[in-house]
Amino acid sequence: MARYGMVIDLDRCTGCRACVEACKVENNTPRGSFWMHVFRFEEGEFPNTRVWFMPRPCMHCDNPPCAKVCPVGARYKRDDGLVATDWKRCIGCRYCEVACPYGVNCFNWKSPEKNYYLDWQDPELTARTNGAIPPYKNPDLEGRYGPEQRHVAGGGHLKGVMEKCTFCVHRVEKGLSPACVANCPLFALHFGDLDDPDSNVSRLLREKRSFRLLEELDTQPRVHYVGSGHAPGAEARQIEHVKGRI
C-alpha cells in the first residue's frame, strides 16, 4: 500500500494562494473555513529584506495527537497515511482542535445551507446557474472512502462537527493529486508515495535539504518542506507564533 505524503518547495512558492482557493472549491468548505493556509514571513531590515511564504495543510501525522484524544474514534489514521475525520461519527467535542499543535481544525458552527457564501435559492442566482447543483451537494463528497467505507471527504456537511484537510481523499482514491497540488501554478506542492523511490516526493527529499514542522513534538508529520533558503529557522519551526493569523 502507498504511504502518501506531501513535499512543499518553499523556494518555488510565491504566496499566490491558488492552493487555498482550490481547496475551498474542491472540498466545498463553508464560509470562514480554510483547510489550507499560507503564512507570510518577513525577514531583515530595510533595505536588506525578503518575504517568503509557507503553505500549511494538515500534516497528516504518523503519530497524530488529534486521533489519540478523539473519544468516539471519528478522527483516525488510515493505512495509507491520511488522517481522516468521519463527519457522521463526530460529536463536536473539539478535543482534536485542542490537541493539534498546527491549528488545522475547523468547526462547523452552522448548517451548510446557512453557512455557504451564496443563497442558492435566490431567483437572480438561479437564472445565472441554470439550476446547477450547489457545490455543497457534490456527490463525490457524500461517498464513503477507504477500506472502512467511512464518510471522510469534503466539508460543510453537518452543523457541530470538526473538519480539516483530507488530502482530497476522494481524488486520491481515483489516482488524482489533491486539488492544492493540481492547481499550484509554480509546482511548489508535490504529492505521492513516500515509499516509491521514483515518485516526485521521494526524489525531492533526496535532492534537497528538508525539515518538518515541530519535529520535536514527535508527531511525525507526513508534510515535508524543502528549500535551501528557509530551513529550518526558528520562525518557521515554531508555528505557534503565527497561529493567531489562521
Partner chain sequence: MRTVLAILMVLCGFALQAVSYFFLAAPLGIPSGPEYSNPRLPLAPLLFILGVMLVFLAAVVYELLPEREQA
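These numbers were taken from a predicted model, which means no experiment stands behind them. Residue numbers count along the first chain shown, from 1. Think of the rigid core as the biggest set of C-alphas that the two forms share within 1.5 Å after superposition. First, how it differs from the form predicted in complex with its partner chain.
- Once the rigid core is used as the reference frame, the Cα position of W120 differs between these two forms by 2 Å or more.
- A movement of the C-alpha atom of E43 reaching 2 angstroms or beyond is seen between these two forms when the two forms are aligned on their rigid core.
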Given for the second form:
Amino acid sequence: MARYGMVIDLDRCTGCRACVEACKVENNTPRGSFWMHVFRFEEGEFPNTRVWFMPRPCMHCDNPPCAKVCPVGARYKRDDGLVATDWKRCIGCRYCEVACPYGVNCFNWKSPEKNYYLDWQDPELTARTNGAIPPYKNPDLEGRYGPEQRHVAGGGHLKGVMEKCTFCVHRVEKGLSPACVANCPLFALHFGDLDDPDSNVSRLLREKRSFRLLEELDTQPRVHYVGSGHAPGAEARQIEHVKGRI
Amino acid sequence: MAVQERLERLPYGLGRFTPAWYALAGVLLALVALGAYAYLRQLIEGLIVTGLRDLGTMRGAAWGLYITFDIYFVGVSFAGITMAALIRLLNLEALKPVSRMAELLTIIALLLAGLVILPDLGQPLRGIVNLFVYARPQSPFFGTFTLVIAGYLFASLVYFYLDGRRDAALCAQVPSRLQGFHRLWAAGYRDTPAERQRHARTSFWLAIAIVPLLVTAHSTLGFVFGLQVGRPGWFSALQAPGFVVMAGVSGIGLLLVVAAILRRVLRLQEELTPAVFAWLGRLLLLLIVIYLYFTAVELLTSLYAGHHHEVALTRALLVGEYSALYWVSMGSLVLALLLLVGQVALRAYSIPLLVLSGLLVNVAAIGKRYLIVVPSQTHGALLPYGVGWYAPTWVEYSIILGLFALGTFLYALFVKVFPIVEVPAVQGGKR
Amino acid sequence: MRTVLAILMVLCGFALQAVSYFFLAAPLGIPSGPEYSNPRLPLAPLLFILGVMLVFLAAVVYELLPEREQA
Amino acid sequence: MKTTRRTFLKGAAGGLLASRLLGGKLETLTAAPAPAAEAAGEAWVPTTCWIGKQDCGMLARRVNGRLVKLEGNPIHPRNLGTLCPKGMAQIMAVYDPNRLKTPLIRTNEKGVPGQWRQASWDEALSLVAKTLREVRARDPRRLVWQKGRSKASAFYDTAFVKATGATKLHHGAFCSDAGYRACEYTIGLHGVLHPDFRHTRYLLAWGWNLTGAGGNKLCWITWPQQMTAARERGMKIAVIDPRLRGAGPFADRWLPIRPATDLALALALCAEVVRRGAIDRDYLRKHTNAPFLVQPDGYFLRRDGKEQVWDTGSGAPQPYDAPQGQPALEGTFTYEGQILKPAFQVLKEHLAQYSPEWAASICGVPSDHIYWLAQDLIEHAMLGSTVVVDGIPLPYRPVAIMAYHVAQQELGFQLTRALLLLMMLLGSIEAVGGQRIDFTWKLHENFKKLDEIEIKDPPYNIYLKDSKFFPINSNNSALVAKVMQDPAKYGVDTLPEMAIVHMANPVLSFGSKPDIIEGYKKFKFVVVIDAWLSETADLFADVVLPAATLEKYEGPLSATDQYTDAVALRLPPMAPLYQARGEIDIYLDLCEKAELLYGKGGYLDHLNQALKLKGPYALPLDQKPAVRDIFDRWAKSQGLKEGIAYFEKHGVWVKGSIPAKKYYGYAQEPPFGGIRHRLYGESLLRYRDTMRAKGAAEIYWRDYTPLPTWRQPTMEGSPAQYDLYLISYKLIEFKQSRSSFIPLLAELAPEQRLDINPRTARARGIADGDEVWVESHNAVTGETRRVKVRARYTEAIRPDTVGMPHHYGMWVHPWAKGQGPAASELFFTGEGYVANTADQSFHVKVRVYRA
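Having gone through the form predicted alone, I am curious about the other one (the form predicted in complex with its partner chain); can you provide its structure?
What follows is the entire complex, opening with the chain shown before.
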C-alpha cells in the first residue's frame, strides 16, 4: 500500500501563499483556519538580512502526538500515512492541539456557517444565491473515506470540533494531489508515495539535502523539506503574520 | 434496639435552615444561575465567547481557565480522602474531627472537576457518550476520566458513605424531616460490634486501596501535561509528582479554611481544637517545602540546560508577561511558608494565621495551575509563530464562579442535613 | 461468605480492569493505523470503569450484605 | 473582519444599501435565474483568470450551475495549471454579495459619497448615450475614456476609442511607461527590461519585486517560474533594491540602494565597464549610433541628411551605412575645422565623472560592491562568444536586467536609458541569454515617432501631448487632474466634460489622491463601468454600470510565456450574476444607443479592423452581433475550423514554440531590421533646445539630455526634518488597489503597514506595531500630507527608507473598511514628482513620528 508524504522544496518557495488559498477554497475552511500556512521569515540585521519562506502543512507524523493523546480515537493514523480527523467523533477537547508541536490544528470556535467568509446565514446572501448556500461548497467533503469509511474530509463541518490538514484525502483517494501541491505556482510542493523508491518524492529526497521539522521530538513527520535551507532556529522572526484571530 | 446510644435531637443545627443560611444560599444560587446563563451562551455561540483560541497562526491558548480550574479542583480533592485515609491508617485520633469535612471537600471538588470539563468540550454531549464508547487507554485523559472522575470519586463516595452510616443511624432515631434520608443512609446499621468490626476492616482496606489510587489519579493529571514532548514547560518528569504535592498543598490549605469556618459557624471549638489546626499546619508546611524544592529544581534545569524555547518561556514567567502572576503566586507560597515556619518554631499556633496560610496557598495554587496551563501555549510554540495571548472572558469567569458557588452551596446544604463532624459517643441517651 | 464475595468482587474488578485496559480497549503503542483509534470491543472503557467500581463496591457489599442468620 | 449582516448594513449605510432601501426596488437584487437544466451536474469549464494582469488559464469546477473552485489550466503556457493567491481567491469576488447588481444613477451632488437609485439598463444606457452624443457633437475631445489594465485591447481600447474619438487615459504612467518610452526610443521595442530566462546566467534584479509582483509584460506566476528554473540551471541574481523582501531568498547579492539614486549606480557601472574596455565593439559599431560623429554642439554631423562615421581607413567621415570602412568608436577628430567625436567617445568622456566611489557616496552602498557587480557583469557577459539556436549562430551574452516599476521615478526615463546603455556596452541586447524587452522582435512605431516629435505651441490637449512641458509623453491622468485644476498654466483651453472610467479607480489606484480628487471634480458627467462601486464612482460617477467579473466573454488574450506562442479567450463559466453584463455587451448597446454602432466608421467597423476580421469573417455592419459570434468569427479567421468551440473545449490555443528567427532581434535579416539602437539620444537634445526656446522652465527640460546625466532628485530639496524616503511596492496578495476587500486575501495581509528598520524606529521611540504618522513633503510647493499607519519592523529595508504597500484605503466596500490608508495619498504629482515623460514618481521624502 502506498504511504504518502510531502516534499517541500524551499529553494523554490516564493512565499506567495497560493497553497494557503488553494487549501481554503478546496476544503471550505472557515476564517482564521490555516491548515496550510506559509511562514515568512527574516533573519539577521541590516544589511546582512535573509528573507525566506516555509510552507507548513500538517506533518502527518508517523509517531503522531495528537493521535496518541486523542481520548476517543477521532484523530488517527490511516494505513496510507495520513493523519485523519473524524469530525463525527471528535468531542472537541483540543488535546490534540496542545499536544501538537507544529501548531497545525484548527478548532471550530463558532459555527462554521457564521465564521465563513460569506456569511451563509445572511438572509441577503441566501436570497441572492437562490437558496444554494453557500455559493460554493465542495460537495466531496461530506463523504466517508478510507477502508474504515470515516468522515475525515474537508473543513467547516460543525462547531466545537477540531479540524486540520487532511492532505486532501478526498482528492488523494481520487488519485489527485492535495490542492496545495496541485496549485503551487513554483512547483515547490511535491506529493507521493514515500515507500516507492521511484516516486517523485523519493527521488527528490535522494537528490537533495533534506530535513524535517522538530526532528528531535521523534514525531517522524511525513513532510520533508529539501533545498539549501534549514529549519527555523531562534533567529528566525516571522514577518507578515496572517490574520489568525477571529 | 441494638444501637446503644440515643440522640434527643439532631446535632450541629441539622435541619434548621436559618435566614442567614437562606441568604447565603440565595446568593450562591444566583451565582450558579449566572454561570448557567454563561454556559448557555457558550452552547449557542460556541467557544468563540471564551478567550480561548487556536495555537499556531491564531496565537492563542486552546486550554485556559476551564482546564486550570479542573486541575485545581482535582488538586483540592486530594485533601479529604487523603486525610481520612491517613487518619484511618495511622490512627491519628486527634484529627478525626476533620475527617468527614475533608471527605466532603473531596467529593464536591471532584464533582466540580467533572463539571468544569464540560464547558471545555466543544461537543459536550459527544464527550459524555464517546468517552464511554471509545476512550483510549493511551490518552492521558483516559486516566483522568476513568480514575479521577469515575474511580476516585466513586471510591470517595463509598468511603464517605460507609463512614457515615453510624452517624446516619444515630440521626435516624430523631424524628425530623430528614429522618427518611438518614434512615436510607444508615441502611440498617445498628452499631453492633460485628458491624463496627466489619467497618473497621473495610475502612482499613479501603484506605489502603485509596492511597495508591490517589497518587495515580493526581499523577495522571500531571501526565496530561508532562508527557507532551512538544510543549516547553510541560515535558518534565517532575510534572506528575509536582501535581501530587501541589494537590496536597491546595487541599490541606482549603481544608484549613473550611475547618475554621465550620468551627465558627457550628461552634465546634470543642471538637476542632487548635491542635488539629496545628497538625494540618505542619503537614502543609512539609508539602510546601517539597513543592518549593521541586520548583527550584525545575527552574534550575530549564534555565541551565533548557533549549532556547524553554529559556524564553521561563523568562516570560520570571520577568515577562506572566511575572506578576508568577511572583504573586510564589510570594503567597513563601509568605505562607514563613507564617507556618514561624508558628512551628515558636510552637505557638494561631488559627487565623493558619487560615491565612491556607488562603495564600490556594491563591498560589490557582496561580500556579494557570501558569502551568497557559504560558506553555502562548509562549511555548516551537515554530516561530510569535508570542500569543490569552485573556479569559466574562463567560469563563462566570462559569468558574458559578461552579464555586455550586460547590459551596452543596457543602452548605450538606452541613444542614448531615453531621459534618462525627457525632461523639453518648451514654444513656444524654449528651 | 461475606469475605469471599467481597474478595471475589475485588478480584473480578481488577481482572475486568486489566482485561479491558489491555485487551478490549484500543491497543497501546504508536498509533500507526486506524486500529489504534477504536476499542477492540465497543464500550470497553465502560467495562474498565465498571471494573474500578466493582472493586470499591466490594466494600459496600461487604458491609451491607444482610446477615443471613438474623434475616 | 466579521461579515455579519449587521456589519454589512453598517458598512453600506449611506452607500449602496441605503439607496436600496430608499429606492425600494429590492426585486432587482435577487439572484440570477435558476441554473439551466444543462448546467446541472458537475463539469470543468475552461476560462481565463480575470483578477490579475497576465490572464492565466483556468478551469472552473461547476456543480449544478454554481462555481465551486477555480484551478489553473495545465495546458496554459503562462501558469501551467497553477494560480496565484488572487486567482485562487477570486471565486469569492465572483460571489461577493456587495457586487454591483443593477445600473445606478446618482441622486446627490458629486464630490461626496454617492447616493443612488437603481435604474434599468435601458434607462442608464440611454442617459449615457444621450450625454455622449451631446458632448461629441460639441467636440469629441471633450470625451475622456479611461481604463485600468486592458483585458482585451481590441475592444475596449482600439475599437471604442476610434469609434467615439475619445481621448484615452490609461494607467501606464503609474506603472512603467517611463521605461517603455525609453526602450521604444532607444531600442525600438515596446516593453521594459527582462531577461532571456532560458539562457541568462547573471541577472541584475533592479527593483524587481519577484515574490510580490512579477515583472513587465507578464505578471507574477510566469516570471518566478522561469526564474527558479534558471536558478536551478545556475543563474545568479544580484538584487538592487532598498528593500530585500521582494527578492526573498533568491538574492545572491543585495545592494540596498538609496531610493531614486539608481541612475547614479547605472552610470557608474557603465563607466566601469567602459574603463575596463569590456565592451562589445562589434555590436556598437554595427547596430548602434555609437560611431556617429557628434559635433561640438551635440548634434550629429550630417551630410546630405545622413549621419556620418569616422572611417579609420580613409581618415575621413563617411555615411554610417557605407558598406566599407572601419568606423571609429573612440578618438577626437578634426574635419573641416570642426572637432568631431564618435558618440561612444562622447559617452566615454561623459562617464568619466561617474566613478564607483562617486556612486557609492550617492547610492549609499560600498564602492567595493559596485566593483564586484561590474566584475560579475563583465565575467558573465562572455564577450565574443556565440551559440547556435535553431540553426542560427547568434551572440551569447548571458547577462540581463529585470527592471519594471523601478522606471517609475523622477529620473526613470534616463535611468532606463542608462540600464539599456549598460546592456548595449556589453552587447547583450537581444543576444542569446541577454537583455530582452518585448516577447518577439517587433519594431514599435514609437522608435520613429519619439525621434520626430514636433513640439507645438499652445493650446495643448488635456495630457499635454507634443507640448513644451512633456514632449515625450506617457499620458498621466494625475497630471491631467493637475491640468484640470489650472488649465491656463499649461496652455490648455479645452477641458473634457465627460469621462467613461472603465474598470479603473483613479482616486485610489494612482498617485497623488488629493490632486485626482480635485481634478475629477471638473468632469461634468462621469460614467463608471465596474463590478464594484469604486471610490471613483462613489465620489464622481453620475451613472454606474455593473460589469460582470469573469462570467463573460473577453479576448483575444495573449497566452505566451515569451517562448511559446498561444492565445486564449475568457469564457463565461456561468451566466453573469445579478444584472451584471460583460463589457462587450455594454459597449455594443451603448454604441447602438449613441448611434455609433453601425455602418462605416462605426463600432462594428472598428471591431472588424481591430480584430482583423475580413471577408466572410467580417461582422456585418448593419446588425448587432452576439458576443460569442464575434469570437467565433475571430477564431475561424485565425484558422481554427472549430471556431470558438475550440476554446470552449481547451481554453487556450497553444500554437507551438516561438522560433529564434521571430524571437531574437539578432536573428533578423538584417539584424534588428537594420535599425541603429540609440546610444546617443540626439533628438532629446533637440527637444531640450526647442523647449528652452519656447520658454519652458528648466524643471521640464533639464532631463532631456542626449546621454543619461545624473542630478539630485527634486525631493532632496525637502527640509532636513523629512529625513526618510518613502517607497511603495505591491503585495502578492492583492491586485492594484482593487482586491483588498476579498476576505480570503485580506486575511493574508490584513492592513496597511509602514515597513521601517528597527534602528530607525527605535531612534524615534516607535515600537513594532505602533501607530505612526507618515508625513510627506513636496519640495517644490512646500505642501505636506500625512496618514496614520501601523509601523512594522523589518531588517530587510534601508534605515533611511520606509515602505508602504500600494493597496488598501478603500472606503466603499464594506469588507475593506479599517484596513488603513492608501499609499497614494502621500505621493505628489506634477513638477519634481513626475519624470520628464510625465510619468509618476513613487518617491517622496517623509518624516515619521508617533501618533
